[in-house]
Amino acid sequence: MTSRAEDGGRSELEMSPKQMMASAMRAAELVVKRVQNLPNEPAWRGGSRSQLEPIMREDPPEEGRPSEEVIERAAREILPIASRVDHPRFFAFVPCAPTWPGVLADFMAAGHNIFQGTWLGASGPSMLEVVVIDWFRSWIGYPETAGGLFTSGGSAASLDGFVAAREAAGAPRQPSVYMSDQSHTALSRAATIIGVRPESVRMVATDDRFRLDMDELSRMIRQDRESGLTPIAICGNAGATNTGAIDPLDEMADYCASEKIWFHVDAAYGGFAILTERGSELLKGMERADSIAMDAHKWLFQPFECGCLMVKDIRKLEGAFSVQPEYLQDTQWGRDHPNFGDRGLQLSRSFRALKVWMSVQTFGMGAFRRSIGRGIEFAERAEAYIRKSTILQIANPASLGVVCFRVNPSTAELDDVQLEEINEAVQARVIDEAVAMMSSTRLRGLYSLRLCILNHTTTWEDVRFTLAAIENFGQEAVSS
């Protein structure tokens, strides 16, 4: 055999150990500095395409540049021009504040170049995914028959779940899926991808707290069956993105059992609240679902991407996805293990379970429970603050980590058009003056401000400071 030295030494795409260590250290120094300085930075920084084109547009170089120069440029010109979703005052959309062990886990998994589609390809990582998935199973309260897999996020998790639902229903020719009008677009998109016609993705009206109306659901399904549709899945929200609303999960489970329809729960942002006493009360009934989508990159504080699908009967998921081509015949080695490529749409899979495992091992479950609990507590305290304010008005009570409200001074008589203009202006000032990053929504057509409080580094002072600034900006806008 020819030695590497005889064959010319290193590849042109390799670095020496000294170069590898120096570049890794510099990259780590820049990331740690960014994390340390984060509270002093704005929660959002963006740039238009016309601004960014002259910075980034260039032909790829024929000859390479020093690694440190490339790293410095990425840290200076590219990575900072983005939402700082881990900023303590990032309250928009659904934030993500990863733990450092989770960040290191991604680095280590990438460094080991793990391919985790089969047990043969990654026995240790696959065993760890079995273990972490079993942690999730026990947290949810699922039976021994349950299992799942890590995915890129809730979108892929729901897609995989809907495939299992379709096959469990016998793959009917005219399938229909049901969800509340507050459900995430990922659900409707997943339904159409698996073959449900857009008009058969049925949006069910909600009550005054934005929870799915069971009477309306029953009426729609009865009518749709008479017209030839076959319901294959009903989706419940365990923390709707818009309002944090939690659908009547127990009632939905009862109905699905009686009608023999697959019950899927979208718990992408709210699911891990199950770890707290308050969250467990709010999410009662989730454990009765046939499948659950959860995102560890939200309320379990992991880096993107770290979604998960849990299925009450894992055989139904594997039956929907497992294929045995000749070129993978060797992966059937052994019979006492899963090949995770047989549980979802990805065969090429990264090792996502490591970051959850390293984070939990480093900090312990108590720290996670308390951190999740603070998000629920701060949202409820924010609601109490808003209710006492003479400037602000609750649009929807706090649910899990979300509270919706608007500027509407009790001393002013303003119509909805005026209020929308004022609230848009206030939101813009909050962002432009680097108070916080927050998003807006519409509730029954009314423009509302929205805070989503999930970050484990957020303090009550961050929330109070933001609400006080909104009050001040609102008062100034009304007075002008």
Ligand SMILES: Cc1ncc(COP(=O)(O)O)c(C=O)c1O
Contents of the next structure:
Amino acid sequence: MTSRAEDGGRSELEMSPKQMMASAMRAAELVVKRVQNLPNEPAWRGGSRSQLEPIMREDPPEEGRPSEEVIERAAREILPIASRVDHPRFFAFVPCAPTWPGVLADFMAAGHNIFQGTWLGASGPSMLEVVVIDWFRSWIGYPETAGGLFTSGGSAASLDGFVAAREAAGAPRQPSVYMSDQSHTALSRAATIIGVRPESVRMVATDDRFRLDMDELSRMIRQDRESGLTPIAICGNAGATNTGAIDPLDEMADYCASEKIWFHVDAAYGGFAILTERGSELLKGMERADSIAMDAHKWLFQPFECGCLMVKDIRKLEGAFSVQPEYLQDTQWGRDHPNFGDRGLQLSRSFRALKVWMSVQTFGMGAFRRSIGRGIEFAERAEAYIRKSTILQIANPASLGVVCFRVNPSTAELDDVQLEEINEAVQARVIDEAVAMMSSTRLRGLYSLRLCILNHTTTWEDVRFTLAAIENFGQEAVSS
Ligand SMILES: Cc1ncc(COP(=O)(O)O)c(C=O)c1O
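Form predicted together with the named molecule, following the form predicted alone:
First the chain shown before, then all remaining chains and molecules of the complex.
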């Protein structure tokens, strides 16, 4: 066998330390420049397939080219053609502005090539995941019996949670799951993946503030039980994507306890508001859930993918997922040494806890609390601004960083069709003229504009500037 020294010490797919350093520095330089330039860039850039094909379509080259050239091409031709979800005026969907230590943590975890599936595979990282999950446990107010795992995101977290719920219910033959008509589709999809028939994923009506209606829930469950279904989970929203609505979590917890049904809370975007005084008041009752999905890649400022599932009795999750094949027999180190691959659907996992840990170590919890608090405050200030405006109208009050509204001047008498056309035109102008990135939704069928203000770099001036532009565009659209 030829030695590495005889081969020049490197495989054909390795670089010299000098090349590694030079390319890493160039990549870092380009990313830092991008982050610095964000406020001067539009919050959204995209392109059609026909525009992008000519730039990117090519056969893979047989011979390589200098790494810096490849990095620069990625940074110039590919990466910028995307939503800038971390732009201070990106208010669409659910924004996220990752902290720099979180970005570096992804790089370092990849550079150390951490396999975070078993304790044997990654003892230090597993210990740290235990520690960070325990931070989350204490933030939620969960007991010592609780535990969890990092996941790719809220969708995977809910899926894992539903598997635990199904097993806790004895894996019935005709399972049903309940959620409000405002719940994220990730939940209905997760329910069908774990074997719930689409017609048994039951959507419960909501009240005037888009919160699940308890009477409707208990009526549905009574009826479904009579017709042979077995409810395995009831889902509450701790920040519904559409409106930021928070379901009556305490009442739901009481009901679930009395009916012996698993209570799952989708806190994917809203959950980390619990770190603020206001958020913990609003989310009271969440700590009574059997499982909670929370995305650190939303309101805890981490790069994608950084979701999490917390389960009140971790044995129920491990009982549902744990498998012990012969080829992994060496990885069984006993109860004190969790194999995170035994808590969810992924065995090969990246080391996501490092992002949260490095960010929190660098900035401290105070900075996170204040940054989350500003999102709640700015949405409430936006609501106050809209209420004072003669051109804008509130569609749903601010809740956990989300506020819904529409252009509807008090002096004009416009029907729903006209309102939709005007608001659509205003939204398009906000994006086309690079004021901000803002998405729309429908509330009870009515077209609505929506701001989701979660970014730690967003200032009140960013919000005010956007609202003022919407007022101007709205005024012009109505007059034209
Ligand atoms: C409330 C809520 N639940 C679930 C999800 C899905 O999470 P993910 O995209 O991380 O899978 C989202 C995403 O925005 C969300 O806002």
